[in-house]
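Just one chain follows, in the form predicted on its own, and it is written as structure tokens.
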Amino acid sequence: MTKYIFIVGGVMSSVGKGVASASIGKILQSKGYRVANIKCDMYVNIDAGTIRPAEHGEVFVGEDGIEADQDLGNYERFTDQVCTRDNYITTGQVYQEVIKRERNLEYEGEDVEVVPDIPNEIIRRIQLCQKKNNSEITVIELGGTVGEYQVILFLEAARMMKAKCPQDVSFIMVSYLPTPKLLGEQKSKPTQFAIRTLNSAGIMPDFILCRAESPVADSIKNTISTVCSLPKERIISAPDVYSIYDVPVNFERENFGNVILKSMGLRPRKKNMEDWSVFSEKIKNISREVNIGIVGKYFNFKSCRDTYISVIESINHASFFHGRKPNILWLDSEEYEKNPEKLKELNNLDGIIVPGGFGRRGTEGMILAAKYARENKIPYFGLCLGMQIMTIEFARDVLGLGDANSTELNAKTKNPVICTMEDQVEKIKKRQYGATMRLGACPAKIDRNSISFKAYEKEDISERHRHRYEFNNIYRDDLEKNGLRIAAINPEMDLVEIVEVKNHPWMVGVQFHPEFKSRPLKPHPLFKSFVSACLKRR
């Protein structure tokens, strides 16, 4: 029994398509099904690891290397299910294969075409996904929406599949309803467009997901009902709500799972939610607050949100285990360049983070903040380049080392504390950027003596990584002769994991990213012992 479900967006992008293939995900595991999640990306980039934060969202890296679309973290997010390469499909991985296989005489001579050869490359690679992750159910997202002219070959591909085996393939239309505020009533019109959009693909949905700021009047479902020829359970109310992990639980007032799995010819196994809805639950009645500032650069495109949406959901998990409400502050680190003073606003802050970025922008603001933080004890947590900004305050201020930087900020430094890596020197000198960073899950041993083995409570992690450039182990010892703690290593590299600045109530940079195997209902140990120590200084 294999099953598939595709996720299509309606009337515009970005109204939660990922959050609600996630949310289908967790439900169907719930109720005893072996599920897996799959984004499609129209872009014909290879990965997500070439595109502007700022512009696309976050970078997600999963165990196994692969820089996807954010998506992936709330898939894992929700399902606890591990992402690799195999849950995440671009065009330009289509088109890159299909033409490989040209060059490679794999078609036998035939003329190769954009149909079916393009749309078969794409089953071929959903497919794959199913049989790796043995799961009965594939969710697949398809990024934009119907009536994008880039979403066509992955629409005629579910639509062959859809032709060979109808009961077995189910299509769901995320679609906007807005609510103009000189009516003061949602509007079905766009919507019922889009349905005739996708109809004219040869696809017929077979649930609308109704988003809207409000829950759907009766009336709108009995009018989209009657416009796709569905019945009016089939038409689903998706109201803005308290935070994304209420969304499951809304779902399953309507009954949605089990309308899923009836009109697939299946039985719900089990009904296991319960924990999680107890946690939806648990964070609405949360009113204390805990304030941390996010000491960043990349605020001037598109939402904050977008781009750091790991590192806050991690602290959301953290500070909700704590029976806190995080207040996050956004914090211009290139204002602090121009205007030192501003750094007093940091004693307003019961903790603050430094997280990943490229690029010399900013990071003397970082810098500045990474100084005042470990001066006045605030509680600060480097990830990434936060780290790096650590290790180089330390260095100047401490050591002496005025002119102490990382190769990526100023490849003449005398004193590069921050170093490329060994690895990738030639690759920068070929412009090899893309996939070539040190990626993925990689093991770690922590000191015992350490505030990092406290949070975990062992010796031996692993921790996904996304960088080029590393700690120098040639000031190793200086650096920790006067007070800046070698707190994990990489053991087959010897590559400096943790450091931690003794000495201090909570100073405390990785190299790796935790915020990408954090959970709801198991935040990272990293984040809940820092929301721990900003709870101290509160």
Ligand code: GLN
Contents of the next structure:
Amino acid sequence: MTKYIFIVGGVMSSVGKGVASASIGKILQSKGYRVANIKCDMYVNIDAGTIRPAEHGEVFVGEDGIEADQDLGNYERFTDQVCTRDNYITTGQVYQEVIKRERNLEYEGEDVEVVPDIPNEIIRRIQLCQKKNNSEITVIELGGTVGEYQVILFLEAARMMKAKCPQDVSFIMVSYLPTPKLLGEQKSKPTQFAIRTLNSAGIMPDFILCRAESPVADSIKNTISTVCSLPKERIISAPDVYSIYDVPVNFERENFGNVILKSMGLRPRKKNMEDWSVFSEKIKNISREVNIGIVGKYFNFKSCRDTYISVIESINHASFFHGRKPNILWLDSEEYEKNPEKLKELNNLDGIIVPGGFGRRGTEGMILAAKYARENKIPYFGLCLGMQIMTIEFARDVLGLGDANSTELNAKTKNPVICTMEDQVEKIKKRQYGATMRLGACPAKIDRNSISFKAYEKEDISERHRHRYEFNNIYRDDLEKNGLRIAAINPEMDLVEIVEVKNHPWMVGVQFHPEFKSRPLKPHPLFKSFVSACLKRR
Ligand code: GLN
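Return one more block: the form predicted in complex with the ligand, after the form predicted on its own shown previously.
Next comes the full complex, this chain leading.
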């Protein structure tokens, strides 16, 4: 049995389509079905790896090294299943494959057409993901909203699948009901138009998921139900909730899972969302706080939530575990360069995180923040770039190597304590930037005498990477002798993966991205340990 559910957006984007898709995966999984989630992104980029973080949001890295859309992070966090490149389709990948095949004469002299060859390739990829995951239900989220020119070929693929096997394919439109202040009531007209637009692509939605500030009024459900000829039980109310982890619970309250299964001729095999519901309830009752600062640089008019979403969620998971509600502060590292006095604000925090990043801008401010955290014994967690920053700061201040730097930030430094990885030199010279970093899961061995070992409670770990620069082993002895602990290395390549400051309550930098593996019910051990250190300081 293979069923496909397409999730399309109506009215506007950024209303939580990703969380809705992840939650639908979650509730169907909890009813005993094998599910897989796919994200289709409309951009021509092959992957998200080359898109500016403040533009695209976080680049989520898979075990296999795919640099994908942040929604794959939602899927992993909600279903606790690993996503790979099979779960992520972009317009760029589809065209690249079709053109490659054309060059290889695989179309046997036929002319290659946008329709049906492009939709056919989209269908092939969706089915490939289904096969590899052996999923019974595959949930496919289409980025953007109906009516956008670029989504049309994906809708066409979905329509073609439905035409072939009508009983196996359904459509859920995630819409939005605005409540204009002057009127004070929900309006359904934009949703009605979005339904019509979807109809014009040859698609009738099977469900309308109504995102709104508050629960959807019955009269509105009636109207929408009439407009799209659907029974009322298929118009689902999805109001704003306390946390994203409430979304699956709220869907269950609307009986959404069973209604979806029924529409596909299926029955629930079991019911198993108890632990999740308990978790989502528990976090509502937490009142005590923990104050954590993120010293970053990707700030713009959009919220920073998008750029650092996995970091934020990892902080959430670990804080909830300790019975705390995190109060996360956004600290722009460039501000510390302009006004070092401002660093004093770090004193009011229980701990700081310096997350991943690229390029020189703002890094001197991060180095100042690392110095302040080291000297004032404030818990510090460095993620990838944050680990490199921590090493540079230590080399400058403790070793007295005033110009210590990373070759990424100053190519001419006399003390490249962070240097270009050997295999990257050629790639950078040739400007081969797409999917060429050190990517995906790599093993590491932890020193038993470290904070990290206490956190993981084991020696052998595997974490996901995404970087071109690394700790320079030439400086290893000197740094170690002066109080920097090399807490983990990659045994095959002899790369330093974790550093810790010895004479400090909790100052840990990791070359990898632990944030991609934290789950609501299974917080990441390092984040747990970090928050615990923050609480001690408090
Ligand atoms: N820019 C650094 C590097 O490429 C750090 C990367 C990151 O933080 N993901 O090594």
